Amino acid sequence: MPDFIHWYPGHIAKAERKLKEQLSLVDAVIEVLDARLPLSSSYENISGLLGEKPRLILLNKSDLTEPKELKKWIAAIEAREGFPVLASDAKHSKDLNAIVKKAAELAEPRIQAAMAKGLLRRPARIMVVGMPNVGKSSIINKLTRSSKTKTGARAGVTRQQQWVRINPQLELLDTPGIIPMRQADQQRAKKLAFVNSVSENAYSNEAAAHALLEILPAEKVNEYYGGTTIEDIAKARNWLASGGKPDIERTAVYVLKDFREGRIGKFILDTFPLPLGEG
């Protein structure tokens, strides 16, 4: 990986300013994180950005993590942040009712305050925020059981804010992904590259794959590929270039893809700074 990964296109700076402008319109916020990176996929200054807005934290793509380990993270994050935390994934609907119910609960005090001033009851208005490719739009589409918002497997698909009605009692505001202007912590930068939360133009596949293999359990990698290095994996899978040499680029692409789709195994790559307890 390069010493510094530049990933801050102009549309993200604009998105952050727009997000701040729209905060007054919403009752609460859903922050979507990648469950594989419960710390690294959180916007560092999220509290400063959102102010006092009530927040529901969703650990999305939870199907790509070990349930027992994720349960510990949920308890730890709730204790640290003081906000409710739910696990979710875009493939199943078992968490749908819990998300809608909790979002409505967080919005209710502001709605009640407006009604106390003589205004008619209105739907709860919830803003959805998070880094690129954590699954914000996919979660909204699951809640609406439709494809009203754009989704994609690359960072930065959502480029503008859009309101989506979930039901007569709840409206969501989808927002483009936001990431910090600079990332001094290169370990965190690498992890965001592993899960495709930064533009593919910000790193090379080979460098990312090498770094990923360094932190994944070697036994899991070897069990899946029959090797633990890019070169060994290429030979084991017969991914060879001219002259019978290992096709490093092709192998790197597959390693990243296999990790992102959970084929190598289920992992949480972050380490919590405080003990998680026995859970």
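Think of the rigid core as the biggest set of C-alphas that the two forms share within 1.5 Å after superposition. All of these numbers come straight from a predicted model, not from anything done at the bench. Residue numbers count along the first chain shown, from 1. First, how it differs from the form predicted together with ligand G4P.
- After superposition on the rigid core, displacement of the C-alpha of Asn97 between these two forms stays below 2 Å.
- Positional change of Ala79 between these two forms stays under 2 Å at the C-alpha, relative to the superposed core.
- Core-superposed comparison between these two forms: the C-alpha position of Asn201 differs by less than 2 Å.
Can I have the other form now, the form predicted together with ligand G4P, not the form predicted alone?
One chain, no partners, no other molecules: that is all that follows.
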């Protein structure tokens, strides 16, 4: 069977270099994951990439998951990674105060260390990182909305980096760090395609919708559409092409869109409990 996702290695090395350059400027990192993929939307070697930086992990798009199920994941990831994990919902601007407070706490030891060397207290600097489409920009926008104090580029930084002051203790880099996709196993790649974290050029809508319908609970799909396969859904919804045949492409696009917007239901697609040795 051919691969589901066709990978274009692109400019991974360049993207990693840029990320490392941004990382060198901050005291702590907010890693944004898609709450529907608490495992699959993280980077295989995130601690290798981020080094010693303290990390706040956000399971964003929490509105698209069941709170009870998400709570279990939060506890499991916290135990595995040894960093705080919070649910976040950037769409509805929830949980922002908790994020700001936690991020400042995580950065504090580095501020204290600098002060112990005789330097004056300075605001902590943080940045947001994550895979495409997990909600990095939305989070930055929400965090900075109430505070538009640009603090300007820092001396010694070659690339122009813009900081926004969130409060007197905290400054946020206004561009997110994009974690480049590496060749992932096909199961993981499929899940990332379902949540729109993979370029749409890399797969066909039909193959993605088909694979999605295979893993969603059939009763939920049936409840929403009155069918469980692309063909049946097309007929049930009257999405037909010429000659009355099911319009497969149009149906596939709708199924993916309905899933991504949470209309079919609230699902976490990774499997609990956490497999050992991941991450």
